[in-house]
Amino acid sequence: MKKIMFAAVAAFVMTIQSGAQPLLTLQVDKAERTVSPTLYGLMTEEINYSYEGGLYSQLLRDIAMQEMTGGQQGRRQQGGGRQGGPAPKPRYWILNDSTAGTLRFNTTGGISFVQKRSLSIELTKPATLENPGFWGIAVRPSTTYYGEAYFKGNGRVTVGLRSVNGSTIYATQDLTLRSADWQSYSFNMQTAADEIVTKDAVFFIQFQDAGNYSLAYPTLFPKAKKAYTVKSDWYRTDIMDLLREMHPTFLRFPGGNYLEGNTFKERFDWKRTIGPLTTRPGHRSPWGYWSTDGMGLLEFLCWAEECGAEPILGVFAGYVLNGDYVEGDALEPFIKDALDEIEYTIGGPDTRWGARRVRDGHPEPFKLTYVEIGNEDFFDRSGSYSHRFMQFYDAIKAKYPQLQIISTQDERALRGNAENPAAVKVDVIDEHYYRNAEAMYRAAQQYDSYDRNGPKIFCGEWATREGSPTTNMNAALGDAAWMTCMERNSDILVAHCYAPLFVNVNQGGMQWESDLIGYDALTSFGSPSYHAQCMFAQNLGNKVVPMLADGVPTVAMGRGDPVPQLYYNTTIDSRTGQLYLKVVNIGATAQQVTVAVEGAKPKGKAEVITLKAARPEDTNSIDNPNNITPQKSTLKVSGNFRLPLAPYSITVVKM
């Protein structure tokens, strides 16, 4: 493959001199390299409000009573304030009449030793408490909203959904509070069949009597239109539908930086994320906001299952983002945690943690092939990762020899820091790449020259970072060029996944630009890069077809030499004979490419799927979600046929 690609590069130079029409030759009878069955997947972490205000369908903001404005904590969150300023106030729990009473957070005397915080409400007259959700709450017709809240106090209360200006009531339920101690109250509310669709709604609690009340851990979920296996209403169905279209074979979780946390206290401690919501203490995300851990270990596992994927399980490896780490004997408790986590995932009912998973609602073990030790430990300057990695590797392999272990440092770094380099064992190496489009074009032959006898590669995070909050067409072109490289080398590259996966597009919802899927409280959409991913993942064979190229033009770039205008790859399903040709035209000019098929005879008409834009900066948005989407057509094919390529386009030919 390396020689073929070098020959193609030579042809680029010839094209400038001769002006020849591009020719792509598909050597179908030489398809030998096997495409990894786990090539396309998903990567996730709590960033850009991915779960809170995203995939996790709980609608209320700050149910754990953690977010304040003013005071010391408010200054940390908002980056302002001064000593001696006003006392901190709840940020997302608001009285509609400030003269009616006062609100304050209590940090002791909560509903349990896990959920210690609550909201104290002291009213001198009737008043209404409001929660705006995550930049609004979605209201739809004929929809049931159910929830639960813990109250102290005596009085009449109405919970419900209403418009921001208070003029329209969408759904309500009356409650009667009758306890000076904590009492749980559940509620179900139904919207009318002719109700409007809006996101401009708030949740409210109307206290009809003056008095002193306390509120803790309120939740509100919409009833899902589709039934999922265990956590039936805990995923936003529109976002799940987008994920299914990507045909993922795996889900890498829980991160990303979310796995490590800024400190040991803020790591993803999986044992604190299972069981009832009120037993999950939650923790602060490294991206600056509170995570309730409503999306815990079981929810991640079920998410993968619902998408027809298997987990790639990241286990905490004793290193946190502030640079602190443990190794040696101090690492043993974390190794035990990892072994327990694997047992929860794949253990039978006769094991301790497998039995716990059964009690949590999932009797069958999940499928598990890969376990990743840590995340981005190339940032660990202490050199401790090689020792930590081998401790985990040996312990996991001793109990689960069938599992493949992924390292987040490359083989050279591991061996360079090891006391005995010969003892270092590596199954798979995780590589991360964030580039602009030009850098992606220049890297589009990177894996062609990798050692076929070395460790396998997992490209666990990658993206072309152009466009905000989601990517534009130029990023999609860079992504597609990079994916041709990964497909062509999928005998050594076993899996890859784009990151970040999600972004809440409201102001304040984004911490990282250029994301794959965008949403607000009501709707969601795929970026051009998302559609490119779907086109590639939905059209994939099991063998790589070698290709020769001649006459491929070049285009000038901002730095260095020109780059090829076309990027390409072909796979074939050896069982059905279905051939998948993918060609990316990054240039502003259309191209008419001749395709020659050797070793096979294409029949009849091929299906052609094209993603294109008038300008590379064109994109999709929450207001124009379908500006750039794949279009289908047909094309008559034979042993030699002409394939027209639009400017700024990604084309898939199924024949």
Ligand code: AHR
Given for the second form:
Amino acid sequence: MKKIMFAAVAAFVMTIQSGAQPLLTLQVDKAERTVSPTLYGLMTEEINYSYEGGLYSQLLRDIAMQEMTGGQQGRRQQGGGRQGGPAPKPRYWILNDSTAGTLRFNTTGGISFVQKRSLSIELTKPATLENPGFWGIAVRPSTTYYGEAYFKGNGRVTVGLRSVNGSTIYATQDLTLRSADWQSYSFNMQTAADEIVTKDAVFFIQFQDAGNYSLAYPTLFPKAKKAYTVKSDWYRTDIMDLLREMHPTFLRFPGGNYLEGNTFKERFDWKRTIGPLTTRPGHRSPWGYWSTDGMGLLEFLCWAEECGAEPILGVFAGYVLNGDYVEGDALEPFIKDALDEIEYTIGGPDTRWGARRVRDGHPEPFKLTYVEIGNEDFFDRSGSYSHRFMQFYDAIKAKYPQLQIISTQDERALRGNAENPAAVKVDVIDEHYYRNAEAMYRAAQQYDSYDRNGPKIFCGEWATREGSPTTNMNAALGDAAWMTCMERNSDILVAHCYAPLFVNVNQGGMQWESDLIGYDALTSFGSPSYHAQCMFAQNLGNKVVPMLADGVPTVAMGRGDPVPQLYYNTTIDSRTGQLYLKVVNIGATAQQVTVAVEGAKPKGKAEVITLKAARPEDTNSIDNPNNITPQKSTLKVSGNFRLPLAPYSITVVKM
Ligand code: AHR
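Form predicted together with the named molecule, following the form predicted alone:
Let us now look at the entire complex, which starts with that chain.
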């Protein structure tokens, strides 16, 4: 009994065949479907401390002087005390001796009209101000820490890094403050060659004299002095290394909800995210904390470039998360913003915004194929998206006909709300799926039956949500089953990316459970899902090889019908003849699969890469980062061959 996987959904359903061994047949001579060259990519937004306390290597917390603690609602406002209880005070700027004076945020009189806020420090005796960084600051030997800060006041200070209890000093530099007005100071501090490695350092400013001081926009980078222009060391190296391993072909940014913001004021307003850091006002992320926009538009673009990827640029589409929206004439300024943003990305030096990019430090235009209009506009119950989308679509296509425009609603919804349904044009539709492992298995044929002549699909957010803060092996199995479906259908599914990408694993760091890559101040690690994605993306041909399956057992699951125990896909690199067979065994039992290859004769030693776990709930963590990692072995192949599959495993065979 052979079943063809390309056929309708029903053809994929397997029956239990007790005793029979599964047979997978690869029809190499029938490989016709083209694999999208942009299939595997990344999605990012400021969530779970992705940049602040994550990829953006600036080390100090709350440099914008925004976060209060104590009193009513942590009283963001300065006033405090009205309802009794302790008055609010700066949360991440702390005096080591509370009897030495007071700290207060000033909301006016800052270093510029953009950076209005500062910290006022009134001392009756010498004291030390501390900043804990994002759950600690990492210290490594022979490292230069470069910082800048604006001060007002007169006196001697020492800035540095030290242990939490102050007993170990890692690096320092003395400064003499001598200005009643704002004055910028910079410091380069070097740790010793024999310094220990720790993530538990704090930044300090020791005031050696009593007096009144002010502090604004201090920054600290674990690198030698950097010019403002973006360099690869803007980003945390260990996390970038993990991303490069994923072989991403694109980076979808800046969201997600982060694109939209809770209110118009809190959207990702790209023009306020470029230029020198102190000229970026920053804004609150919908995920509840302040973003300095140190990761602005240019840093996203360069991040993509650093990973060998191209941007998938999400442009703000006039709708925010509280449900407010604008359309018609009121939308025009936002359409202009989007056109300017595209010009900044791909325009030549003779264009206004292309010239600005050149001035900002990136002479070459970036590559751009896809622009996405908004994010998850199916939440806009007003039905305004079809109008808003068409306004953007027409304006962008008029100026940049080569760009592919992504809609966040499907065609049916767009047409249903459009004044002229026939005029609705969609290049690509963005679909989002957050599911548990069972739902992923049940959806593993979803795209097999999609219309080959309709708009292309971008699965712009997806994840199997099992495990926290990062996902476990159960999630990796669901992910891998889902990826076999996306690969098999990559003639219509042009791109996909997992979300969320990052989580700071410290308590309070996570707003969204089940994430791909975890880190603290010092180290980072990939979840089993991360490794599954690396295995899939690193081993990919340019054509899909149809597969026949026979004797695949099923496993009981949930309340519904049993699901197949194996999920699989094969691609071939038509230039080299290299085959990439991927098989996912979601069951608790090992399987011996017979692999038959039609239309080719693989022989010799195949490379086998396996990710497996003893239990589905097994996982990686910051303390045990390599518990589940891919293992390599070889397998002799010639004619039909046997492929052993461990329980709970994902296997890639390169032959
Ligand atoms: O990935 C987390 C959130 O899920 C995204 O911000 C949003 O687009 C989706 O609802």
